[in-house]
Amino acid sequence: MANERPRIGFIGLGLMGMGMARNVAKAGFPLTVFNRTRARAEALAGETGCALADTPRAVAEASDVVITMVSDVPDVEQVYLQGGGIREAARPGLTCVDMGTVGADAARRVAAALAEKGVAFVDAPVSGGSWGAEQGTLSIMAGGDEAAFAACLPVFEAMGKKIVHCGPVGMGQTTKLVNQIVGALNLEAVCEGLRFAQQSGANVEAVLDAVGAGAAGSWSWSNLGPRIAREDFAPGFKIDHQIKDLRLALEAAESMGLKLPGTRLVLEHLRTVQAAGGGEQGTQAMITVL
C-alpha cells in the first residue's frame, strides 16, 4: 500500500551505526541488517526484531532504502562494488545512503555505477558523535536529487534533529569535511585553552562554566571539555576515525590549492596520539599531546 513504510537496509553497527539502526527500528520502519561482526547484528536483532542478512546483497534484496555506515573508502567501495555489494541487487526503485564519511569523490563514484542500474544515491554523513547517534540528535548533511533526498527524509527524522540538503551528491561529503575541519580545529583551541587552565593553577570546573558561556563557548567545549577535566577519553567519535577524516580534507584542498595549516597541525597531534597506542579513544584524548 501507498502509505506503508519502507523497508529499510542497515549496513555497518559501529560506534555510530548501531544507535542510528536502533533508532531507525524504533521508528517503525521494517529493518534488515548486516554487520561482518554477526554478533553485533544478532544482539540487535534480540533487541528489536530487526531481520538479518548474510551479505550486503541480501540487504539490498529485503529493502526499499539501504543505509551504509562504513568507515573509509575501500569498506564503501567492498560494500556497493564487490562480490556479494549492493550493486549485484540493484534495480529501478532502489534508493542508497551512505552516512560515512569518505570523501566526494568516492560518493560520486558509487553514485554513477548505481545510475548505471536505475538506482538513486544520496550521501548523508552525520555529525554529533555516537551521543547523537544514540539519541536520535544528529546533524544529518545530504547530498542527491531532491526527490532522492525527500524519500529518504522520514528515515533521517528517526536519526538526527538537523536535516539539511546541501546540493547534488557529494555536497554532503563536501560539507562534512568542512564540518570536520571546523571541529577539529575548535577542539585544538579546547585542548590549549584548557591546559593554560590547569598550568596555571585555575578551577577548571569554574573556566568551563564561565567560558562556556561567553564568545568562546561551542560544542566541543561543551560536550568534550568536562571529559577533558576529568580525563575521561571513551570515543564519543574514534581519534583514528577523525585522522582518516582529516586526511579527506586535506587530500580535496590540495586538489583545490588550498594549504590549511591549523588542519595540518591538527592531525599532526591526532597522529601523535594514536602513533602512542591512542586510536581507539575519543578525539578529546588529543590534549594529552599537549
Second form
Number of protein chains: 2
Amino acid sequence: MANERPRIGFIGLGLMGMGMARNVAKAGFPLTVFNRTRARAEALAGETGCALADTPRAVAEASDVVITMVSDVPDVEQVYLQGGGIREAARPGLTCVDMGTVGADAARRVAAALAEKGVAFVDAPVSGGSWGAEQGTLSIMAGGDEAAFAACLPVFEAMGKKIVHCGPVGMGQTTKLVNQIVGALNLEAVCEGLRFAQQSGANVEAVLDAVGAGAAGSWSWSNLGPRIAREDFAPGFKIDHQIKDLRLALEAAESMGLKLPGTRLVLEHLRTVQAAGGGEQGTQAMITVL
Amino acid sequence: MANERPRIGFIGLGLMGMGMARNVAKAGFPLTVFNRTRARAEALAGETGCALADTPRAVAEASDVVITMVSDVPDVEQVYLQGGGIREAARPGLTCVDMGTVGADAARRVAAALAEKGVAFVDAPVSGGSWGAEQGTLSIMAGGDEAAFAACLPVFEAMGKKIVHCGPVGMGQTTKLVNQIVGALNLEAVCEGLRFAQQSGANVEAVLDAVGAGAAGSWSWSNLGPRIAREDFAPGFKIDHQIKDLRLALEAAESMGLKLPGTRLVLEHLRTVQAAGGGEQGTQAMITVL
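What would the structure be for the form predicted in complex with a further copy of the same chain, rather than the form predicted on its own?
Everything in the complex follows now, all chains and molecules, and the chain you saw is the first one.
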C-alpha cells in the first residue's frame, strides 16, 4: 500500500461527520461508510460514490484507517467494542481514529482494548464546528504514538488545516477539553458584550467591527457575534453537544481538584437554554438567557 | 491650517500614553505635551524634540487637537474642567479627544461643558494594551460628530490601525466597555483553559498551538497565553486598570437592569489578585487565583 492512498472507513455521519467524510471522498481516498441512520450514508454514497457497509466491523474489514465520529462515550464504546464492532475486525496494520469528544479516560480505555489485538488507536478530536467540517478547515488535536499519527496524517490533511500532535493517547482529548473550556468562556464574552451593546443603544455593526479588531477579538466574536446580531441561532455547534463536552471537562477538572467557576457558569447558562427546549440550537443561542 | 498638519497636544504619558505620544511625534505632527510627573514628559522631549507645557491649559493654547490619556474619571474632569484646565483655553476650532476609559456618562459631561465654550469633543478610547500603543496598532473606538471625528482622524492614524466611528459622543466609551467585558471573559477563558492543561500534564506549547488555530482562538489566547505559560506577568494592561474598567461596565449595566454574571466573576478574581498586592501586574496574572 506504500504508494497508494490508504482505504478510509468513516463511521458517524452527523452534523460534523458528513462534512468531514465528504472532504475525504473529494480528496480521492477510497471510502467506506456506516451510519446508524442509513439514509444519510446513502445520500453520501449517491453524491460521492463511496461504498456502504452494514456494520462498524464491515467498515473496518474494508479499510486501512477507520475514523469514528459519534456523539458520546457510550456510542464510542459500542462502535469499537460491542458485537459487530470494529474490534472484531482487528488485524495488524489497522489504525483507528476517534475524532469525537469523549474525554481522555474513554480514549485510553478504547486504546487499551484495541492494543490487545494489535490495533493502533489515535484520539483526534476537532474544533471548527460544522462550518469548518464542510470547508475542510478544522483544527485537529491528535494523541497517539508517532507511527499511528503518521498513518492518519494524509487523511487528516483532507479534513483540517491545523493538525497538531499533542502527545500520547488521551492528549488529543485533553487538548480538546481545553478548547471547549476556552470556547465556552469566549462565547459568554460575546453574549455579555453584545447584550451590553444592545441595551446601550449602540450601533451593533460598528461595535462588532471595532471590538473584533482589537485585544478583545476572537473566533467566537467574529463568527458567532454577527449571527447573534441577526438572531440566527442555526447550529454550527449544538448546545446539547457543548453541554456534554463541558460536563466531561468539569468531571476531569474535579478529579484533579481544579475549580473552573467560569466554565461552570457557562454550563448553567447552556442548561437553561436546553431546559427551555433549545438544545438543538447553536451555542450562540445562549445569549437568550442574559 | 488646511494644508498643514494640525498641532497636537498630548496630556498623560503613562503606560499607554507614552507609546501613543511617541508615535504622534514620529509621524511628524508638531507636538506639545504635559504630564503630572514631569520627568516622563522631559524624557519624551529629549527623545523626540516635542515641546513641554506647564499646564493642560498651556497645552491647549499651543494645539489644534488636544489628546488626553489619564487614568480615571476624576483625573479627566480635573484636566478639562478645573483651574489650569483645557476649558480655560477654549476657542472655536479647538478639538479635544479623551482616549482613556471613563464611561459614557463622564464623556457626555465633559462634552457638554466644552460645547458651552464652542469646543468640540470626541471620546476615543483604545484597545490593544501598551504593546499596541508602542507599535501604533491600537483599535480606536470614537464617538462624536462627523466634523470633530474628521479633525482627529489624521492623528488617530498615527496611533491605531483600526479606527471606527461608533456614533455620537459617548458611543466610543460604550464600545470600549463592550471591549472590556469581552476581553475580561476571554482572559478568564485563557486562565481556566491553561490551568486545566497544566494540571492534566499536557504539553502546554502544543495546546497553545492547537487551540489558538481553531474556534477557541482569540487575541487573549495568542498574546496572553504564552506569557502565562512562562509566568511572565509584566503588564501590557494592569489589573488595577481592568478593575476600574469593569467597575464602570457593571455600573452602566446595573443602571440598565442588565446582569453580567461572568463579568462580575472576573472582577472578583481580579480583586483577589489586587488584594494580594498584584494590582500593578498584567491582567494575565489572574491565573494565580485558579
